[in-house]
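Below, in structure tokens: the form predicted on its own, a single chain.
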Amino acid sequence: MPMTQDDIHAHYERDWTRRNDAARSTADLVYSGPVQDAVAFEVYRTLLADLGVRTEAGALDLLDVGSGSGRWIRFFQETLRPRQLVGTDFSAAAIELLERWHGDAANTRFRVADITAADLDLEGPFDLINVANVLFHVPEPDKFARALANLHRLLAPNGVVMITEFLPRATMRTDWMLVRSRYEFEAAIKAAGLRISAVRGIGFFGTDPMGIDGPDDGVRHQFCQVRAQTRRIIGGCADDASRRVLTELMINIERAALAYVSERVAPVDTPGQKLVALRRR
């Protein structure tokens, strides 16, 4: 049965508590793979540069929405080193986890906050707002519209909202996600006073293939098989040296596939997740 945002909230309260209790290091909290991260982070840095976003240390006031276990917090702390980094999550268990593992940096603070709340108060404005793997977990139309309105309100006049989306031609519903079509998504952001500034693919086989049209047992199933087999092969390596070689091989395959596709089709038609940059209209 498809989950509501409240159902997803309840799941993550339990899951982040369990992960935090069991973790011995940040490595135990990672839910994305090294191939996925290497490719996505590289695309992210390149897109910021192409958009003219200042990324030197201390240049940005940055908001990370749905920080979870800190995947993007780590990237921002190590790569962008913003003037101010505010991490939020609707799960109190996630914030407890983040404060334990990432709360030492002087420029970083965490808050329990729901981007869909009508009374959301995060001060701001922010030069860069990151919203990764969040909005397709908000199936309710009214909450989705409030989330976009809040992003518009929190964004600095020349700022950028970076969102991970799939943007298929037809809206897709799973138990966990409402993956809105590119047409439904664009209409919603337009109503909120935002516009798409750029779209880039951030994975080929390495991300969920919900951006591919068609039935689950078709091309999407083939992509899922490659993704699962890659994880098994890398995870089954007997030694670190072999694991590094295979990881680098898969990173290069992802990069090559994305580069090939980007020369021949529009970015919105690349498989898997896209990085979508939004700006004020």
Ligand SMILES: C[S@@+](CC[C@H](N)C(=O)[O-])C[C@H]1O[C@@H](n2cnc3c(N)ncnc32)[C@H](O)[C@@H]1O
Second form
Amino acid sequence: MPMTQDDIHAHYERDWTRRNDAARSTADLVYSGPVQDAVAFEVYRTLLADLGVRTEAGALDLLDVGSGSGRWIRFFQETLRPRQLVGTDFSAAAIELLERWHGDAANTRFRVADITAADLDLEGPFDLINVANVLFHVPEPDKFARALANLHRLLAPNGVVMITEFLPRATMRTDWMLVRSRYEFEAAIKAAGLRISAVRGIGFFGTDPMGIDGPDDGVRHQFCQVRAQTRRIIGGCADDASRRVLTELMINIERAALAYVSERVAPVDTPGQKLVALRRR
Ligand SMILES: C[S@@+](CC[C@H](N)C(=O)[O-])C[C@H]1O[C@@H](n2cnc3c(N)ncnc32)[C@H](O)[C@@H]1O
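Same protein, different condition: the form predicted on its own was shown, now please give the form predicted together with this ligand.
The next block holds the full complex; its first chain is the one shown before.
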């Protein structure tokens, strides 16, 4: 039975509580791999520069929606060093985890907040709003529309919303994701008073291949196999030097494949995740 936002909420309350209880260091909270992070973070920085977003330390008021275990919080704290960073999640367990593991920085605070709430009360506006791996967890059309309306309301006039999406040609429903087609996604964005300003691939083999629509046991399955084998091989390396070499190799394969798609095909047709930059219309 496909999950609703309420089911997903309950799932994350359990999951973040379990992970927080089991964690001995921030390394135990990481669920992306080093290849995935290196590629995605590089594309993120490049896109911000291409969009002319000021990223010198102290320049940005930044909102992160659905912060989870803090993958993007860490990236923002280390590389963008915003004036203020507000991390939010609708799971109270996530906020507890974030405060425990990422709560030391003076510029960072965390809030329990549901981005789909009609009465969402977050001080804004924000120059940069990051929404990574959240919106496909909002299957209900009315909640999705409210989430986009909230993003529009919280965004500074010249601000940018950065969303990670898959943008396949056809909408796909899995148990816990509604992966909207590029057409459905764009129509909803427009209705909320926003526009797509840029699309960049942030993973080729390294992220879920949900950018490829079609049956589970088709091309998507082959991409999943490559991803799983890569993780197994890198994870099974006997020493740090071999792990570094293999990681570097996979990063280079990802970079080359993304560059090829971007130049000769179209970033929107990248098999993996995309970074979608939105601005006010
Ligand atoms: C897949 S995790 C992504 C975490 C993090 N952004 C990342 O990319 O690593 C999705 C997160 O979004 C949160 N979430 C889902 N729906 C939400 C909503 N309506 N408002 C705020 N957070 C939500 C979940 O609790 C979960 O922590």
